[in-house]
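Below, in structure tokens: the form predicted alone, a single chain.
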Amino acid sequence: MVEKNSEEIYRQACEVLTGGVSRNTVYRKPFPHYAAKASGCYISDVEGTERIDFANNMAALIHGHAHPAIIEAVSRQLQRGTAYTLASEIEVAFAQLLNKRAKSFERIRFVNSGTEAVMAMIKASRAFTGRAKIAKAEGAYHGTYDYAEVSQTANPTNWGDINKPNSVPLVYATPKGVLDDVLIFPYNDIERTIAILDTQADQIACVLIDPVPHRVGLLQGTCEFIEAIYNWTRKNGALLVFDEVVTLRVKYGGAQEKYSVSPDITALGKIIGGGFPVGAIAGRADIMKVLDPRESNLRFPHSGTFSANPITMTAGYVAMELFDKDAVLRLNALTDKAIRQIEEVIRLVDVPVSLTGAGSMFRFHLTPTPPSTYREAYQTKEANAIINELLDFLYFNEKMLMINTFACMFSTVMTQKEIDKLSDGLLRAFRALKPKIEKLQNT
């Protein structure tokens, strides 16, 4: 077999794949690079270049690539079959393991992606409450379900008055009915959010919250904000639902462990798959009954060809068993040390850059102080251009891969060695781009 380079592979890809890719995330100009192999926290492309992977497949790989324990368990299961029109015992064991992590997890149902989990969570909320509308934060990403993606990319030209943000479509020709059924509120703004919710209090099925929303700015939801939303839902017969597809990594019991109140349902994904496609919803037993086939009045018939397939369940079980309380604490401590080193780099270079985040994830902002709202965190075209230059500098010069929002998601296989390389690489990147970053602040 003749070896090919990324440019050649992409040229062939454009003849059979729309845009040459199956997910826009991996596209980069003039062509994406193609992975050849990956192990631990390192990934190599077909040209043979090895990079430290701080993206971990968009936060999905909590133990990095090709973890030996996961490979061994999955290899054994492969010989017994990959999917059946029968249940598998590992599904039960995995549910038992996950349900112990958070007090709000009473019953669980597995699906195939984070998007599917959020979709099922919204539909379950509607089925339980008998209401159609949802409320979500401006700028928050919750996957690709029509309702969940409203105002995901709202910008100054269309986001409207902060006291009543517009419901902005992401995809061209999104039905108006979808937009009308989604109320948008400013994250962490109690007064404005409650006022917005009150306008349609008897029609809202659920308030959808990501406790550390990446696209909003990787800003942690304040205890006061989460408690205020929880109290509002109790008063008005709505559900509080959390999207912890990304944030389950923040603490052993997810980001929700921080709060004195618990969500009614939680959507899960990414790290619980052990490197395989996965999603789940976990929540109150009485609410989850809407999916129960034993009910005489089944409100939410639900199935899925590959839901709870034994390969994903096996990989997920091993991954989450390994990601125990001690592993969470160790990874968070390593991340804290990395942040301290990076903040020292920022002071040394004297560049207007700040960080936000929680647990084992953080994001950079080209501002001297961290943003506190989505509208503050919103990046102009000029800012995006500089961020892309920084990412390219790190990718090509420093041999490291980050998430395209200029964010890092750590894995348990990282060590001080990788942290030192990260801070050294950022030192050189910030020095190289400092004039452009400073100019951005002055415009």
The other form holds:
There are 2 protein chains.
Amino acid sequence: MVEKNSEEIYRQACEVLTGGVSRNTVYRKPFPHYAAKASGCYISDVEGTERIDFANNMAALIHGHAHPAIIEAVSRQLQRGTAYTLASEIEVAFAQLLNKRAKSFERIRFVNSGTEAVMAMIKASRAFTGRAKIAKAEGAYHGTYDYAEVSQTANPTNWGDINKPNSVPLVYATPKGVLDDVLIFPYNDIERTIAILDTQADQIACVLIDPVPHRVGLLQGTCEFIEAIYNWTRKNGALLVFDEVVTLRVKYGGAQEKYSVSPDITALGKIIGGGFPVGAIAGRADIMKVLDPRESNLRFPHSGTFSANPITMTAGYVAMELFDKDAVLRLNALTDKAIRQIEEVIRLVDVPVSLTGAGSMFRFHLTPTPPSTYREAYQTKEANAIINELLDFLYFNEKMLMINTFACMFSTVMTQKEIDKLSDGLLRAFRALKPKIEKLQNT
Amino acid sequence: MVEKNSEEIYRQACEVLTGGVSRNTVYRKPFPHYAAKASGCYISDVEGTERIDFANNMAALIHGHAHPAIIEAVSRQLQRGTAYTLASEIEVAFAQLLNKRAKSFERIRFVNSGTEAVMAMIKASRAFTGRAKIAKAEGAYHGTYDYAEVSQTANPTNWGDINKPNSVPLVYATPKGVLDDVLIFPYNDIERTIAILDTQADQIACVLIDPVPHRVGLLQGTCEFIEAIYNWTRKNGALLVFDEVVTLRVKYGGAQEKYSVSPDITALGKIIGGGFPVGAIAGRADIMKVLDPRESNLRFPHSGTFSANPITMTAGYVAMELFDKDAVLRLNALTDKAIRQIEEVIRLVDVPVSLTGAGSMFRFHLTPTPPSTYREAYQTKEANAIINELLDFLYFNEKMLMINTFACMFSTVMTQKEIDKLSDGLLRAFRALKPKIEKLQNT
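Switching forms now, from the form predicted alone to the form predicted in complex with a further copy of the same chain, please provide the structure.
Expanding to the full complex; the earlier chain stays at the top.
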């Protein structure tokens, strides 16, 4: 191919890809940049500009890019084939590896994406309980399955009374049946959530929880909240299911390790693919039986052409073997160090910015104290505009890539050097935008 | 890892994977076999038995396994990273390549599986038309999205009146809203289908058609049927959408090339991934605009962590570039040759077996004349038992792997040698099972 710059590639892209992109995430005004190569925690575009990658493909890469051990294992598997109509031993070895990480991961099934994992988890919950409805948190992102995306972007004009939040469609013309079958509750609000669940107590198949929901504000689910929901599900014949597609990275056994109670099923994805498309559900053996093809009355027939393909399994196995207990602790300690440096920067610049997060991930908020609910964390158009200015400043001036909610996802290949660049970059960005950020507080 | 045999691996698998498998497709009684390696049209299990692969990962591999050109291109990309939070040039080049194959592929969006593609296609249809309902053919498989899987396995005890087939849930406790929003019609039956569509004419977002639906019987949609449905959609403000996840292989421009009318959107998958997880939707630019992130009123917000990842795009680009017009013609000619040899075998053995199919795929039926409807093609428990005996005979005695519906999907790396083995193997299999197949006809 002739070498082109990003603007030229994007012009051609618009003629064949709708909006010129295949993922809205990568869109950037006036045009997205095209990656040429990436290695470790650095990514270079076709213009030759190298940036530190704090996005890690939307939190999917725990060891950064092109990790040598993953390349080596995948290269070996490539020679033996990438997809079979037979099983492969590596899927068993990988399931054994994941199974050890959390006691709730009794039985596993692999799929191709987080979206497919959440969909399978909801369908398994229905098949096990015989009920159709689910409950989920306002603002929480759980992939693109209709039921899972209700109220994902609820806003002040449509979210309704906090005591009974509306089921707000994400996609135009979402069937009414979907909206009717999804109950929305305010995250971390025990009293209101229980009252909402009680209104349909005998119809709820599962309560879907992300233990550190990114779009809700990257807030940690409190122990009290998770335990209250768990107890409610025990009393009412419902399942508690976790979306740990993003949050598995938080602790060795996922964010669920923090709680005294375990989910019945967990959806996994992102980092467990070692950089390749993946999803999985892991849960109680008796519940997962709804998927067992040996059952005479198979409640949930399910297959997938690329599920458990040996390339993803191989890459995932190597990635998760490397991300052992020590690696998790080291990465989280590094992230803590970064957060302390950033908090120092915020104090130094004296700018009303706060942080939320857990483990190796954190998100910035343009408020002096961190939000504690989705409605508090909700960003106005004005706040969003300033966040985009900050992200552009960091991207163009400081050569660093972040997630477009103004969040960072660390990888194990990062070092003090990248942390120092991050805090220095933020220092300049906050200084440059300080008047605008302050003005936002006063409006 | 210590070398184990398939039985031992499966025993361990049962302790961590529900039913011991991650795809029901690979399950085999009393235990599935585990692949060790595959190359071209041959696949070997861990016991060292090599078989001809006529399944090609459920029709997903058009050039067989480990094609050198794909390995080479993927190996190069591996060094540069497997997944970015930036766009990559190869996604544009690949979209350009696909765009040329069919005039209806005006704008493309990539996803991770055929399931995700059909789901996105249905959601795009709703978003464009503002309507919630869809119509689909009884018995047709379209992946694991609830709406797409209604009546996929409808049987005589639940399918109801052919003039108004029931919406039969596949998964236990499928929400009633899903069943109410899906109309079921009998494939290739113009009069009944139009009458059924007319009952909800102003509520149907799209009519979903696989032009050669495998589970319906691998029957080709007649020109009259497809054109009648197309005309109905034009008159009633609905979309005609095709599932060509399997059938793109049938002609250079997919099975749709045969018809005088084009679908509004097409779902793609399988072969376009070059052996890696993939899906895509391709359709009219004005409709695909519902996905365009630049629109101020974005009707269908949509993203995906691994969508358009550069490994899948690279492998898919190479695979589809190699599968050019000449390659399609050569492969289809080879398949025709195989079918003629097999028909000769059937005459020679004088066994009541018939064939359906198109392009590089065909399916066997244990009836003297091929079925022409889903209900005719529907296999009783008794027929299924004999098919499993035939498949076991071919698998164990003749060393060949087929799809468990008794179907073959050819790849470009096959030659006369494999065809001869196939017809010889079938000769022996049909001879061995002839009494049972004949008895089936008389019951």
